[in-house]
Amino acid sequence: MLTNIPQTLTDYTFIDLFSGIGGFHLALSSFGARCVFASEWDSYSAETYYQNFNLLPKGDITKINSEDIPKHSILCAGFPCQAFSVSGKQRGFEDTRGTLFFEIARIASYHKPEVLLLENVKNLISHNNGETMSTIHSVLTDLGYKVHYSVLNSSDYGLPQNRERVYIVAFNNEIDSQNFKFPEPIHRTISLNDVLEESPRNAKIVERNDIHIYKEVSTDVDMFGQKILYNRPIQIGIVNKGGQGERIYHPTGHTITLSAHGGGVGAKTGLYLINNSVRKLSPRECARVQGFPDSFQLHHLDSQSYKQFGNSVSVDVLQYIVMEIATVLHSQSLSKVTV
């Protein structure tokens, strides 16, 4: 998580829909924005959210009237992605989880916030031959928003995790957003090694006779002594037949995409060769590769922590996007003062 952020959004409020454990909350509040409402139907995630922000999210958003939600400047939502994910059945809007996008539209239609900041899986763009994204774009446009979207990879924004997600930023038409742009990759040199815990007690070590290491990565510096930038996962071996959750990676590279589900011995985190042992990541290491600070309190059940970070947003990526949003909003404020 980025620190020492300029407090450029102290006059802005936001709501946190499908809030999970608060990735959006961390990103927006780091700029001084204030959360006035959160909603999350998973009780375990709501526990973690309350533990960290002293704000208990309301439950099922479909049961909450728009008029009962406080007025706000920014609407944030990492709306459920299973309906669009390549690892799911990809039923999209036929799936009840897919229709939850229209809850966002309902609330935006009533409150007309200045900005919508949404996140979903990369496959949302290509789902149903592009029709799903076209529907989202059309709905938001009809509501009076200028829509921008792009696929960004957490690996390109200072986090050691290969995680591609589509980010949607929609500005109310009353705001001049023609100069908005998504942040350029920062190409920070970072690897999994940089965020590892020292002998974590809750990182499962794999001990079995079908581990096969077929590649060595002996150093992370080049012939000139400069650190090599491995900004993607480096697979070096397999367990069993090397299926999903059975691939082993080197900590000089990045992690695979954390997942809330998935099978195999390395389910949810992947497997890594660390200190001559093959193991999964610990919950705290998962938090770090998602950009959560060590001050963030984890759920007391490791199983829930793994699920929560697999479902979460990458905080640093959001912060870089919010920097660009804040630039647009600041310019808008200056133009009003000038007029």
Ligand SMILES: C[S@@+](CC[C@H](N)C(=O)[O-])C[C@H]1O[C@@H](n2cnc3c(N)ncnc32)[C@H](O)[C@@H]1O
Contents of the next structure:
Amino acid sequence: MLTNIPQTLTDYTFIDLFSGIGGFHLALSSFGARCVFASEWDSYSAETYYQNFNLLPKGDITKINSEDIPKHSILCAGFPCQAFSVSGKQRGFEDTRGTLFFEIARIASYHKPEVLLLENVKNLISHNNGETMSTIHSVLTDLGYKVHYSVLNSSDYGLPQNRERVYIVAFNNEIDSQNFKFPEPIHRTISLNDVLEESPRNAKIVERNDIHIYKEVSTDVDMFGQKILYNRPIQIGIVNKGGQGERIYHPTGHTITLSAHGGGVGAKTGLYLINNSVRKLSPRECARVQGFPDSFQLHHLDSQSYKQFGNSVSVDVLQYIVMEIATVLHSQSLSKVTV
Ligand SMILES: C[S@@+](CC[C@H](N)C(=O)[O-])C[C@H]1O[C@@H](n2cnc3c(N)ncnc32)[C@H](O)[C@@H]1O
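If the one shown is the form predicted on its own, what is the structure of the form predicted together with this ligand?
Full complex below, order starting with the chain above.
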């Protein structure tokens, strides 16, 4: 997580829908914005959220009336991806009824916040032959928003995790957002090695006789004396047949995408060859590769922590996006003053 961020959003409020453990909360509040409402129906995630932000998320968003949600300037949501009923191909608001995106549209339609900041899996773009994304686009456009979206990889924004996600930023048409752009990749040299705990007590070590390491990785410098930069996962071996959760990676590279589901001996984190042992990541290491600071309190159940970080959003990526949003909002208020 980036620190010492200019407090450019102290006049702004936000709501955190599908809040999980609060990745959006960390990113927005680092700019001085204030959270006025959160919703998360998983009690374990809500516990972690409360522990860290002293705000208890309300439950099922489908049961919360829009008028019971406080007024806010920014609506944040990392919502689950679902198919819409595109029966008549109207691609309107009603086509999304019964989905969680409908809840976002319903709340945005009532409150008309200045900005919507949404995150989803990369597949959202190709989902249902592009129909899902195009419905989202047209619903938000009909609600009076200018929609921007892009797929960004956490590996390109200072975190050692290969995680591609689609980010949607929609500005209320009252805001001149034509200068908005998604952040360019930053070229920071970081590897899993940089965020490892010295001797984690809760990172499962795999001891079996079907571990096969087939590749060596040079961890030093290239022919020009530069430290070699591997900014993607480097697979060096397998356990068993090398299926999902059975691949072994080198800590000089990045981690695979943390996941809330998925099985295999390296379930949810992948396996890494660290100090001559093959092991999973610890919950704290998962927090770090998602950009959560060490001051972030983890859930006391490791199984919940793994799930929570697999589901959460990469904080640094959001911070770079929010920086660009803040630039647009700030130039807006300057032009208001000068008119
Ligand atoms: C992809 S995760 C978002 C994680 C979050 N961005 C973070 O940083 O931790 C989606 C979350 O939506 C929650 N959720 C799903 N349906 C919900 C509903 N109807 N009401 C409230 N929360 C819901 C899930 O429990 C899950 O934690």
